[in-house]
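Just one chain is shown here, as structure tokens, and it is the form predicted alone.
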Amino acid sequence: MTRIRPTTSSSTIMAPLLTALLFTATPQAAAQAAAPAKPSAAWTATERAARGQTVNFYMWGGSDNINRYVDTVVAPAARKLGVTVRRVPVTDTAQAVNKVLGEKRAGKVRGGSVDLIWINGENFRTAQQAGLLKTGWAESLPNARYVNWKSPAIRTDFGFPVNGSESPWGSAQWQYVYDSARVSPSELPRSFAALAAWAQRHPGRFTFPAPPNFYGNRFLRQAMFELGGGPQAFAGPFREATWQRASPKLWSYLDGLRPNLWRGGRTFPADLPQLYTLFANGEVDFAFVQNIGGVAAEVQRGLLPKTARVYLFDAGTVSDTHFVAIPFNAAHAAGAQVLANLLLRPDLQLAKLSGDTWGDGLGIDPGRVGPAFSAQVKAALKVGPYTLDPALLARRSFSDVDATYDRRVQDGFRAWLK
């Protein structure tokens, strides 16, 4: 599932994510944007074309706690407003972004069949540049002056500018899951060297999910940009030198790890789910999380164990922002329109950041809705065992790069395993 930058420049790089979505707006505009606002005519003409509309979202399927908070909490929502949420799992965006690209094709320029898509990253530049995309929509939400669009998280995804085609649901940042029961934070590897000779000394007790799965692509990434000197590095628009550079280092790595891994590297876990259940299982010592709100909520529904914890290289790790858009030729263009809106309704925000239900961060900053909602957002994040402190995550934060890179290292992997 998360990136501005216009003409790219590497103060968005190190951009602090998390503090700028959580503490950047002033109180003066935070008072303005609390203020009521009384619905356009044309909002409120959405509204009423929205009423008895059945909204297909298409989002990965991956994670039972994303699905529940979908189905208990944004449904039901919905369905106050006259609108039916009807979910449609997919296993990669992909194949959401292609089944709309088949329609195109096919000269179906109404009523499509998919209204919203859970989407970042490479994905959204594949179908932006294709022009699947509606656009111009995101910044008119009533419930868009929750967001701060000035900040390079929002403005730009993976480097290629938004321009009001997509809606932003939430932020996440990398960070890795080990297990107390046997490995002691003395013995955590905090780089990819330590990694690498902390599984020499314990050979099959790490593995990560393969590319192009979303999660063993982001640990490559991770190590590309530390083994090729830092994200700086990839600072900018994709360049062929750097990666020239940087993707040996980066496969040579894995030629020295692959031996120590799981199963000797012979097989991967296809996606997190699998990576979750050798980790409960006891079969490997390490996954991963993307989730703000650390590994709370998977302690809580009996996917991980309660000794689980979180931790982060100190060279940090990538945080971004993640978005839903509307296909261009949505048939239900409004409900989807309906949807997005709620979905940045700070109640609604505030229950998907709880580790109680999926620990997602903020699509939305909290000063542009008050005080209260901030003291909320606060105490909503209970820094514990399975919480890391927001500030050490913003301290350790940089934002991703150019899309092209992800795509390259997918096809790297592809390459390396033959």
The other form holds:
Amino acid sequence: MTRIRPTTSSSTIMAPLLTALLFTATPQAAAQAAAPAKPSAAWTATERAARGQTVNFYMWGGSDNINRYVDTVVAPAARKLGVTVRRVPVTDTAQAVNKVLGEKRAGKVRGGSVDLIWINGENFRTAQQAGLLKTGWAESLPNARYVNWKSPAIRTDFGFPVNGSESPWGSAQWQYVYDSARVSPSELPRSFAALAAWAQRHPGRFTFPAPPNFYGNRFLRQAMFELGGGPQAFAGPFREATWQRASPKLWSYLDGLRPNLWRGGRTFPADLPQLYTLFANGEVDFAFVQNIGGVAAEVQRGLLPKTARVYLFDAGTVSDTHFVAIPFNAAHAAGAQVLANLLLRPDLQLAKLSGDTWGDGLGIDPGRVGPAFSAQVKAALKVGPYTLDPALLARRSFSDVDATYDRRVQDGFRAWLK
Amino acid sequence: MAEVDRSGGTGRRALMVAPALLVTAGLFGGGLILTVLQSVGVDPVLGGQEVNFAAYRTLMADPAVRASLLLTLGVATLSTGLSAALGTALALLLRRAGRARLRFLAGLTLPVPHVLAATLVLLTLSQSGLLSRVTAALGLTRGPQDFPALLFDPLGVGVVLELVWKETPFVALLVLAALTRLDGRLHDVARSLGAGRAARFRQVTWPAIRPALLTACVLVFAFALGTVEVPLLLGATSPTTLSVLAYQAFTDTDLGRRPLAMALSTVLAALGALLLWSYVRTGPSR
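Mind giving me the form predicted together with the partner chain, seeing as the form predicted alone was just shown?
Everything in the complex follows now, all chains and molecules, and the chain you saw is the first one.
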């Protein structure tokens, strides 16, 4: 049903993590990482405690590809370590956060029902504010040595310091999906101004999920960046003046676009699956995707037609990291740590990258694993009709901005609808 | 209920229902109290200690909430009225047909969950759904754009359609049960006294089914008031029903919106209580 794909962002200029580093792996870094580090006594104890535990992994369940990856790749690997993964699908990460919040309210400080959450930036902020997360564990995971903790995209999440309370899982970048059977590459709109002009020529053939949906928010923020002078203008902490200058441009842009939207802009799809249905049924010509692997997985699963293609706007798009976190009262914290560590294991990260399963970007830095791994990464990201060149993605990426802008866009959209 | 054993039996009966009552009062009542408390800002975990009515003031000032209230009541009234009329007609038909197999078929939609029913409606009636494809194949429409936009509309037509589809057999079943208890000879007597069809319905059938129908209506209305999944799947993004607004506020990442979610839930609960109160007041006395 309603689906918000957990993704996060950092407030600082983001190093286009996976891809830029992908081809610049230095032999020294590889040599350092190649020697398997001896696990610390503390970690051995954690692994021993985790044996026999069932980890309740709360995650957005709106994508078959992702669910399948967890069930067929992650769960069997965890079983070898004596940990059972119980995937608990939620339609919105806030549901998992609400559950932990409810337990805190009820005074349940241990034995909580949520062990690991696939969390997004907004919910991370919320959970931090209410003191719902275990802190200081992520950087001591053995596989954390593959993570580039110096990268601003990993140090902060939505402008909030991560402080070892989240472990990265993967990365994503916003891309546009079009149907090559209906739109020829030469007439593709590559800016928001061009999009409005295209929609005027093809009324009813474009729409976006309505905020508060995650995808709708991100789409509108992309528009705001372009109309408000580029993402650099929004970098750093939230500034009221910036918002006051940029937001009227966004609303007047939407005013112009609205009559040419699907159903005249009187209603919007509630979430991404609904938008994909409209797209696949030929009601609209555009959709969005965040996977680094583009729409390869979606086309393979028959969710999107074979004629679906991905492309970028000229000004670039937002890319960011997504994380997992452990609630303060998790009943199986040891198992959750073992699972978080497993999610960072290079072979599992590689399996996730392929469009055959999920197409999600790496959470680790291939340069820290070794040149052989970097080569595998390059091979896994088959550039083709459904996947863009990672080098192009990296060149055209920028990071998201302070979470307050997201909040203002949500509230502003509600007001604009009337 | 009238024949309560007066010799201490009432006490024992009270004792016997106590476990069920405790569970209901504890789970439901407790939840209700927490909801009301959080709606007035009392939530120690989030740092709220003082009672305030800011959430209710926000609700009253928000025109979207007013539109949503109208839509919610409209959808609930319309779907209740339509399912009551269709359900009664179905029950009368089934009684005349009298075949057990037909009755079974009529009740077939009852165990279907509303989420599934809503999805079926979506697949059938959307502009690119099954029906639209059939009309396109027959050459009646040229494509999705020609098919009437029944779903995601600001008037909640899609939501009403789903509720009527699901609730009509439910109403029919309750009315049919009442009809089965009705002594058929009453009709013969009425006929012998010269009552026509309409008069027989008014004088004999209607009094017999009225209590069951009223109960069914209250249940349907209460469900329509609170359902989240149906308007979420089939309704427009704006205006949307109060339950969806409450759900959105509850799952908002801004913890500051929790009181708003609780205030909306309290308003819904109050509407439900009002309904129940008027039902008990005007409802059939036993």
